[in-house]
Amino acid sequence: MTFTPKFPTFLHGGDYNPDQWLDRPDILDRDVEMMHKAHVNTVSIGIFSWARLEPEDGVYDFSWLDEVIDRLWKGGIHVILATPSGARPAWMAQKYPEVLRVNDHYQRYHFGGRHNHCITSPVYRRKVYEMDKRLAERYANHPAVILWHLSNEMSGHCYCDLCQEAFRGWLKDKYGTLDKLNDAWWTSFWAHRYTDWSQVEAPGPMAETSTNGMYIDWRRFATHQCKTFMMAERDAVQSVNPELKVTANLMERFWDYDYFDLAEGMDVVSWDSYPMWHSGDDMARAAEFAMNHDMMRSFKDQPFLLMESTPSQVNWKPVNKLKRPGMHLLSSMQALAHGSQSVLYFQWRKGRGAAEQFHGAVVDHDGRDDTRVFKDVTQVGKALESLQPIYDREKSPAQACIIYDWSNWWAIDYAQTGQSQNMKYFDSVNMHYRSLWELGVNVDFRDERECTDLSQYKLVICPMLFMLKESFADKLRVFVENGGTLLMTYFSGVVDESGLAWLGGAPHNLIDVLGVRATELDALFPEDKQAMLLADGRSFPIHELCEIPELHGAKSLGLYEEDFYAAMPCLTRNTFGKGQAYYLAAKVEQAGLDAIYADIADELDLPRAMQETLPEGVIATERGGAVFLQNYSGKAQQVAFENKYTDMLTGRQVEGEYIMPANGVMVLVR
């Protein structure tokens, strides 16, 4: 899929700041001539340029601009433009205070930092569209530019009496009435009913504190306001060329927004990925990237961009640790093998001050081009340069499916029941996840909302499937008795899309699919032993958590070993309609999870990568028929081919037994 019509290939550059530079009109050409020699093609500016665009209220400045991107264009160096709402300047939040936050304190902040404003403040929607609507009549049909990049890393809230008012309307047009709101947030406990829409307020340390269908409302209500203010934006840049699309640059592990809903409001998702390598264990943290590179391709299912990375270290970790040889090549590969179109980074050269002074760099603070970093880059530059006959090729349609839900996600973190507060619910689900990846099983991820189809997989998994929408139940209902696989664990179907518990037993509408009733959740300490036998003699530990199952038709797979639970079931299945569902009652360890999946896999015959077996630590993920094959497991590893390849990153055939070295990767094509 191209993005970017214009310029039809792998992007590989990244944020620019020549504003900083302006005063330094020999370092601007000679980056020209560096990114030529580090093979970038593209260069994201104007992110944190406002103060530049607009330096007081009305006067407009973008002279520097035309120059920048002029040199840029005639270098042959296209352009992603950013609107600048990332950062407001001074004099906006001196004269408008409105546009600055209020925290959940009612506190009003100062000018400072980056995401201080109140996106609800018709004042900022004001400003940010006069803004965006100039950048677009200026330079929206110049010829360098491919994309807009609509602000930067959006994030946070705000209690200001703006958004309190806006919160009420919110409510209004989701529940209508005061009754069904009470009703909705079970507002009868503690006294706590609501008379009259004015008495809402956004719950907080000064305010509610014990509602959980409150808070999760306020996180979605969190998300529509992003969402619309985005969309604002997205409307004002394309009134003028709507052929130009637009991304936003989410981020990993996001918790303030629902990435699925944001994801509808942009043509292109985009995300931020800094992995912190070698910091113990890089196969885990390969599987939490991988699993991110999929939810991101899986938002609007096609190829995303991955718009930052360091090609170095940050300098915003508690330990920055430098990337080792062979890693920034890996690392990068493992964003296209999961369909990114693109090897961006934050950033081009390093500033001279402020807080990013340090964060890795292309170019670092000596302005040279011999670095191991630069070659790095150079690197990767010419790897995506022959990677282009796979541009336009995307994965292979996955026949698995986890389902990751953000309100169910927010649900978990308001639960206070079993690891109160420290349900990890994203660990939890990348476990899983981790399973399949190893085995080089494509995944996609879907949440509960009404148009997530199911019937194109063989497997749908349900990790922590707390809060579960009836209409979703109905779904997994109809997957399974049309002969789909269903995998749902402990914590699932406890609760409604409001918060509230299901009665008659969890997981709710789904007991006779699954041939289970889950009774108690016993959350385990540290010390504690439990672990998982399997009917082969195969046994594996258990932590944090064990839910107790009664048997309503299934067949024990696995049983309990310890404590007054000792030989109840721990996995069962059960056959319903053409189908079978599992039921997996414990937080069983990574090796039980791969035995598991290992078994449905190969029941299922599920696609892989590559049928080659591998050695631990080496990953095979496929894109378009082309295998990226990778080595996390921190030395070199005999692999054996059964077949003939060509190594498309060195043109090299590879066949029988072959040495990969530590952090190596090969795409590899029959």
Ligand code: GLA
Second form
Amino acid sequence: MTFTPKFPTFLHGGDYNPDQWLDRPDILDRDVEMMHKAHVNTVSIGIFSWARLEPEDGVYDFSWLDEVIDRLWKGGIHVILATPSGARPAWMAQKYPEVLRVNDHYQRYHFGGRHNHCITSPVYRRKVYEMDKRLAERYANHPAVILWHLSNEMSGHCYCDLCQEAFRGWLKDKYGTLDKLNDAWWTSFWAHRYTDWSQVEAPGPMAETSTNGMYIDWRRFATHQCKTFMMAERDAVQSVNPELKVTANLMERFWDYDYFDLAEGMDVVSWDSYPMWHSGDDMARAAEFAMNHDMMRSFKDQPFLLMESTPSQVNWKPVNKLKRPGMHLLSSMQALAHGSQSVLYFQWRKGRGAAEQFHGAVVDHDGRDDTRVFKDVTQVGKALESLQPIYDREKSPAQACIIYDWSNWWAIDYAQTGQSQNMKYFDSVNMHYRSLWELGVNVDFRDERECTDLSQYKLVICPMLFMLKESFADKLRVFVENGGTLLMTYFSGVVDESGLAWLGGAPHNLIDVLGVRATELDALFPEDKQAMLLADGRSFPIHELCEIPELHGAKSLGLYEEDFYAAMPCLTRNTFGKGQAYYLAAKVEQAGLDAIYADIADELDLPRAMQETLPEGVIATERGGAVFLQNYSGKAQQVAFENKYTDMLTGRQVEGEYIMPANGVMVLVR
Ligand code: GLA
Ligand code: ZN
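With the form predicted alone done, generate the form predicted together with this ligand in the same format.
Every component of the complex follows; first up is the chain already shown.
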């Protein structure tokens, strides 16, 4: 799929800040030359250029940007053009203090930093609109410009009076009456019933902290506010050229906003990926980032762009380790394997000063084009060129799907029970994902929105689906009735979409489907012992959470081994309609999940990227019929190929026994 019809090619390049180098035309000229050498074809510009674009209120200067874009275009480099709303000039903060964000202690920030505007402020929205409209009028039809990059890494909350009033307005729209709001939030608790809308304020450490439902609504509101801000930017730029698509760069495991919802407001999802490689367990890291990539692909059910990654190291982690040889190509190819149409970096050239002066870049302060990093980047550029034949090929449709829902995430984290404050939703889901990823099975992510359609899947997994909407419970029931396989875990179907506990037993409305009723939830200390014993005698350790289920027709497949619930079921299966439903009552370790999913994948005949048995730490991921074979084990591994393949990266034939180096990657076609 191409998002950039003017340039239907894997994009290679990244954030470029020529506005930091305007007094060095020699460097700007040299940049274009070096981009060619690095096989860079696209740069993102203007992300933080507001102070150069509008040096005084209402005084615009596009001359330098004209020159930059023309210079790039003459050199054959394409441009992703940003709107500069991620950071404001000082004059704006001084003249219109309302654009500055207010924190949850009701202090208004002073000028500084970035990503810290009030997203409600009508002044800010107007200034952004005026800027965006002008940028679009000038550049939306420029042949070099292939995509809009809206703002940057939108994030956070503002507690100013404007935002408080907007929150109340959003709540009025949602609930209509204060009685409904009071009921949904269970405000009779601690005498919190509201008698007038004006009493409602955003939750926070200086205000309400005990009303879970309110917190969840506050997050939904913040998502809505960000989405409308972003869509106003989209309208501004697309009012000039509706064909030119917009993206906004998202982040990993980002809890603040509901990304499924936010993604509806953009044409293309892109994201910024910064795994901490070589910090112990690269397999775990790779499993986590594979899931991030698949989530990004799933938000709009289409390929995505890797908007930022580092060519070498970052500078904001506690330990900023270099990528070891091979890792740059390997991690870049991982993104492609999961559906990326680009490998883009932060940043092209290291700046001389300020906070990011030591952040990894393609070009270092020494300005050389023969460094290890420059060569690694060039290698990725060439790899993307050799993979162009699969540019239009998407991953084969997944037959397995994991439900990941943002409201559920918030609800879990606000609920005070179990491993309070540490329920690890993302990490727990990642363990389920990892089992399938290691098997080479394609996986989609979906949430509980009405638009979710489960009919393409054979397997739907609901890890910790604590907040279960009535309509989604119905969807799961129909899915199983029609022949689907459902796997649901402990801590599911407990509360409704307001965060109010369902009455009448959990998992709500699915007890007959699962053949199981959840009773008590036990939380374990790290030193506590528990395990799951399968019928074939294999035993797998359990940590953190154990639920005690009561059988209502399901067959027990695994039993608890310890404590007062020893010999009670921990893994069950029930047939329902034409399908079946598994219930996993405890947090079994990875090996236990691997065992469960190996059986399910066999039973359902889920397609795998490769038939070959791969050594530990070697992963196969399918995209458009090509197999991305990735070695995350940290050492060389011997692979035994049963078929003859061609490695698209090298053009070489491979068959029989083959040694993959540490951090090695191949893209194999038959
Ligand atoms: C984020 C930002 C970039 C830059 C990088 C550094 O992703 O979007 O502007 O700060 O981090 O890693
Ligand atoms: Zn505000």
